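What follows is a single chain, given as structure tokens, in the form predicted alone.
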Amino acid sequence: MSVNKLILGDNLEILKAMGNETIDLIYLDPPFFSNRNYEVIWGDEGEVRSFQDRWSGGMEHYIAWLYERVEQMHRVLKPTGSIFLHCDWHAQAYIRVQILDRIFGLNNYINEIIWCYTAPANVKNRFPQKHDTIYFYGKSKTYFFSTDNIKIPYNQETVARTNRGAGDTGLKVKGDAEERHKNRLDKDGKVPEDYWIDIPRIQGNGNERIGYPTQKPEALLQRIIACASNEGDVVLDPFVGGGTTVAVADRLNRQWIGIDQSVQAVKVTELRLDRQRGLFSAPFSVQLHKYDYDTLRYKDAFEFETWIVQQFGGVSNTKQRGDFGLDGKMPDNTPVQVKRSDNIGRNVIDNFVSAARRYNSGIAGETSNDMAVFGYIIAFSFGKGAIQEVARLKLEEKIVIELVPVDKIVPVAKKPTLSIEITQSVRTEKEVWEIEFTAKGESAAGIEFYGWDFNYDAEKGFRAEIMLDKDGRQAAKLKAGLHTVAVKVVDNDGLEGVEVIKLKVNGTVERK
């Protein structure tokens, strides 16, 4: 399986398709065992279906649901790999004893990490539960671990935080106490213990906030990825959620794979990755249930030919010379021709038959007119003339040509359309106007959400300032001058449309 890839689908089926011992590090933050409606965060069909599957039984069913996925994760981990499983109090004991100890073995248990945080709590009959548990297991005793990039720099703030974690008053230590603490630290700083009190939860107005309620802070994932992998290693997150794992892995020059059953999770993560793209960022791909017709129809011809022949189960021709004008062959050597076009005509059939005769003569010594299938032609659609000629060849010459539409090989859909209106503009201060925009997307699959880039730069690409807008209404404060605003709409298939508008703001708002 290729890396640097976001995949929409059931992680169990995708994990089963992955090769043995191909992953260096796995972090998973699976849905907690709480059976609450708030677990349905995105609300799209994939997530709701997963929620219902998970809760068709009680605790035993939940553990069985998670067990078979962790079992596959163990298989794909390299011997030097490790897994960090993030859970809360609802099922943590069951997860450790009934899943991790059984699959990874007691001897490969490394740490129970307690991530502590603070948040308002209105409880009167117990202590507020303000921590999560992260279980750390190795695939074997040769698991990789490095403290080089996770040490906490020594300073007064660190000492104060450490004292608070130990139950002291929180005051900065002085004199002999400070010196004793220094002596326990090396020159580069302190290795975190197995209780982490220095990484706060994401605040409601935090810069990292993307609108995902259970989003984990980047500092948390940075510590995990930095200690358990090297640059170039492959990091897997099978419950990608808000995309923190792959965003951090990408920034730390790791390769990665992210999986989620929610269209919105995958597409919001894609926007998040796009927003942090740099000149030297590695490319990544997104695998959806359906492919956008326009993207396939107008992409590079040779790239499309190679890809669609492979999707069809054949071997693409990479030579482009001495190939009789053909684009590939099936495992039984039957030739394949690809036309990246619609409504192909009879002339394509005539040319293909001539090329296939030469090809078949070259591999079989002579042409046989009673072959089961003489060849395949792949195209987006076929005209009446082509269809009639194929029928004539089969009836009169016993030559069987199969016409294969692209959408019979891979599911294809039309991307959503989008329109934008300026619904209101108000001058709020000198040379500044607040402008209200309304976006309206249309798709047969249904619209999921909108993303907004109020400072769009075509060279840099779409960098969403607003990632998850369900209503298509936003307001932005713009100074006098020229502005370019881009809006992206995502439908229930994960396909997207983009509209770019240019504005001139100067006393009035004029759409250019």
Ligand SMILES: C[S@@+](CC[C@H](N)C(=O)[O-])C[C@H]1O[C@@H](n2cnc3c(N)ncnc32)[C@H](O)[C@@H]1O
Contents of the next structure:
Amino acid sequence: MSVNKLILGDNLEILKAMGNETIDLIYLDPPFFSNRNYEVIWGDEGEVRSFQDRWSGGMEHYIAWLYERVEQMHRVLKPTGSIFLHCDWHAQAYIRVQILDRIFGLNNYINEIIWCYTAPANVKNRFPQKHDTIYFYGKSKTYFFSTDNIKIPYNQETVARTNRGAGDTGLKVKGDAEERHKNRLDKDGKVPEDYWIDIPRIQGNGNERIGYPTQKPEALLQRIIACASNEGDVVLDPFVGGGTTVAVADRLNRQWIGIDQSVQAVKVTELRLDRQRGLFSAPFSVQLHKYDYDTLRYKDAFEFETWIVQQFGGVSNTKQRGDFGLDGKMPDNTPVQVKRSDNIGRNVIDNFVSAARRYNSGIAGETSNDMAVFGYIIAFSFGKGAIQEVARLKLEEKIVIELVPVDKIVPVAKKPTLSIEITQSVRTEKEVWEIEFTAKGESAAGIEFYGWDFNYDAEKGFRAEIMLDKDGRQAAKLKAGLHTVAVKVVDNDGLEGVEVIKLKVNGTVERK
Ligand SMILES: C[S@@+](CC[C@H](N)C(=O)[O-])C[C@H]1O[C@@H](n2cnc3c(N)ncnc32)[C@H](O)[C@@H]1O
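Shown: the form predicted alone; wanted: the form predicted in complex with the ligand:
Next comes the full complex, and the chain you just saw is listed first.
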């Protein structure tokens, strides 16, 4: 069974609920102590508030906030596990001395990796800050490290430097030649040094770019995951953001857990994972705060009964039939009945009472306790007849039945609705039309973003080409022929709606 899952929530709470020594590798890229606007703008509202509160206390606050999280990370790591903490000049010295050395111990400090990149800078009073720091600590001296899949060509750095400008290339070529000589027996290349200059930042229009503002390059995570874990190991990213870590971990056949408190991060990561799924991809689950009514309501009945009884704190009936048609019982043996429907009527109460009577009489040593709960009925909603009968039973027969709506057990919401319109189409070349689509989602929770698949194939599922469209408006160039376009809308609870439209482009654009 794979553990692959995305979890919405504050990582502190989620880490606290995780078992000791269950994780092989942790990579974290927490918000830097930077006060940069995107960190405020790009979160959900909860994040905006906590961000402001948290950081208004300055460095001390930030370090205390991160400390308690890293403490939990240390606890969940296996003795052979390790952590890579990604940070930058804002807080790196504090993080190392006040968090990592204290929690992991100076003895377990392995590397300070400097990731260098270039990007335009317009500063005249200092040197442009163009590197990040990644601290690598082991949980113990027996941490896992492998150089098998991380070697780079000897001249890779020379190439990287030449690309950046001739400046110091001369020196570097000489350095590399010496090294090549020293390691000439090692034909696969060399282990990268602790400064990484061969991994560019995510480019503005690069393929990998999904639109998440602090997205890290896959090559960076590839190197970290390859050196510090094996296939099948569990990789955790408690600040998963746009999902780089889990996307790479999944491709490298690692198990993974990603946590983020932003709905947008969790949902964009889900789209990213869906997009790279293949025949042999392991399944994953997404844990949000709300459950979609339709998904629950039209789920397999037995699966639903089992799940909701457990959520309610009971034990479900493992047999599909038997036990007088009851679906489960509470720890004190009180019977539970589940109806996966709305507005259930009086007949359900009648049947339940007779089934529960037969069941109760079969329990050895049962004491009849006046006004104790006789049984629970769980359903999406209850009709007037059922409610009246339950009141009558209590009053006249002293039989207490509790009617429990599903949304009292788990938070349920309705998924967003969605409509798509073609708002413009222009022929741009002989056989090519540029078509503008406008999607409109509606949800009580508010709309988070839209994702677009202009080449939708039902068998492959939704594969977003555009992932983080805030406005619901896109233009696509489509050739003459038949096209299937799918749009997904995600609301602030992370619930989603999908709409698929078929188009015939041929002289005119026709919606079918
Ligand atoms: C710098 S980004 C991570 C980017 C990621 N490495 C990537 O490649 O896309 C930091 C993330 O931490 C999340 N975050 C901040 N505080 C959090 C908390 N307490 N629990 C969970 N996630 C949190 C933010 O929502 C944001 O997505």
